[in-house]
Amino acid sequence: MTRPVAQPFTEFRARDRVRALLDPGTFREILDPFARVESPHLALQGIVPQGDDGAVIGRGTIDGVSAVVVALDGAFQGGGIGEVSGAKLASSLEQAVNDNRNGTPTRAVILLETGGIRLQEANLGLLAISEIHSAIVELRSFGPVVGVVVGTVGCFGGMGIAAGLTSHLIMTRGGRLSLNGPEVIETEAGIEELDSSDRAGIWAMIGGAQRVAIGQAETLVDDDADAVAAAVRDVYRTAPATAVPARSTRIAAGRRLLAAVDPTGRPTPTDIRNLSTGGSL
């Protein structure tokens, strides 16, 4: 019998990343490119403005509960947040709380390949990405919030804290989560504090399996569309009757692994996982 052939999910653009994780049949996208929602700004700085302004916004189900499923594309500006592609995934959030309060149980997942806040646009990308933030959390409330972090761009900037924020993270070990990108530190401090160029030790700080070993992610998959969908469904029908604190509450933990750390010191990858696991440097 012959295998079935893996699809990566990295070789999808976000609109096919959407309706994977929807049930079949069911992805309808709000303000699809044939609305020409677009950034008023890009134009300005000589930048081709995109129908979508880079986000994409799925309603549909999953296992036959409503859901909205939110994605970036990683392969516009870089996944990076502007005015109309952070008020999208903003209103989309607030919307499924809305559906929630009323009565109509809704899931969300967001799938986060963006670089941060979109620079063409900064105020205005900071504001929308304080209003996902308020978002995510208040769907908590209501039941797991998914983010899914596969790569190729990774998720860094406001929305790695907004990815900090959510009730479970999937990873694949290609996916980096961070606030900083490699790139910006080595600009900022040099390529003494960090070789952005070093892609292994890179991977081995702020990839998938050392964020999923250190308690930052919960779910490390292959890149696989059927393994990712199949992960963010598992979430759903393992969720307990009553909330798990969620990551951003555990403060009393962070602050004991930051208080261990001695930053004259560069601890290794290997050192910060067996702090997190109550070990010592």
Second form
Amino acid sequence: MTRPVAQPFTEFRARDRVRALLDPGTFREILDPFARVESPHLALQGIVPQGDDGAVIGRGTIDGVSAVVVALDGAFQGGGIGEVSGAKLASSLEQAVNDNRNGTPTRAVILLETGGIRLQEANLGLLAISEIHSAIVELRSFGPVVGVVVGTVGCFGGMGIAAGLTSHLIMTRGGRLSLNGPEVIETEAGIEELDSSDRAGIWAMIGGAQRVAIGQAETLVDDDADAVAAAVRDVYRTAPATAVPARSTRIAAGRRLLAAVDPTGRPTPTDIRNLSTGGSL
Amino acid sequence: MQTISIDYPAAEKLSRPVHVGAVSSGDLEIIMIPLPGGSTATVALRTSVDGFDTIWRRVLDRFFAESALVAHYEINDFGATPGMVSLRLAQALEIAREDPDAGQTTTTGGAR
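Now the other one: the form predicted together with its partner chain, given that the block above is the form predicted on its own.
Time for the whole complex; same chain goes first.
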């Protein structure tokens, strides 16, 4: 018996990722590359812009229900959020809020492949990220907001917070999630603090397997397009039966974990797993 | 960043917009927009690497001498080699000539 060849989801670019998560034939792009709504700031700083500014906004259906699926293109400027790409994300999520309010249940899936703010447009990117955060929190009251972090870039900075705000986060082993990226920490705090070339150590700390083990992500999935699509559908098929309070509302548990960690020591990834499941160091 | 604009005479009609590639290290993006009723291919190129005008013109001259579509070509380059540029141009042409009813109108070119 032959097994169909797996299609690694990480080898799909943003547009194909969005298409893969929507019901076949329903993908309709808002502000596609032909609209040429590109960054007005990059060319002035000598950087070649991209026609879609690195953000793909897809409308369609998931299991027949209206949906918006948005994706950041990690290949362009590290998936960084600029004025245009940020506005595309924020507006499409706000439109989903309006659709839900006006009686059209609309699902929201966010594919995060981003280093966070695009530094060339820092203030405008920050503003957009705050709008994205607000929209995610508001969307949660209508149903699960699903985040997907598969790599290869990972998800960092203000968009790491966006991932934390989702109702349900799907990751692969190769996906990484954190606030400051390893290279930034090494640059700012020195190699004694963190060796960013220690790949095994980095993934053990902020990789998908660890994030799921310590309850900061919900589903660990293989790097396979069908598996990721199935994981997204599963969230909606099992909701609300499996609904639990969103991660970001479990403040007491977060406080307990913070209080248990000794910042003068060096807790290992295993220590953090033990602590987050109620054990002690 | 350098900007280069060139026009070529063209006759073949483009029926729908085409998009290939990405502004990603060693790669480029090509956006083709139809120009109904026109008779030229207008190329607007932006490249992250300055000073390669002559090579760009040679690569583009060769391509458009053989297959110019009546369209506005927007090329956003992030350090692609001439070979890569030729491959993306050929890919865009292939998609432009596909049956519009056969499938998707844009592609990001699969794996990277």
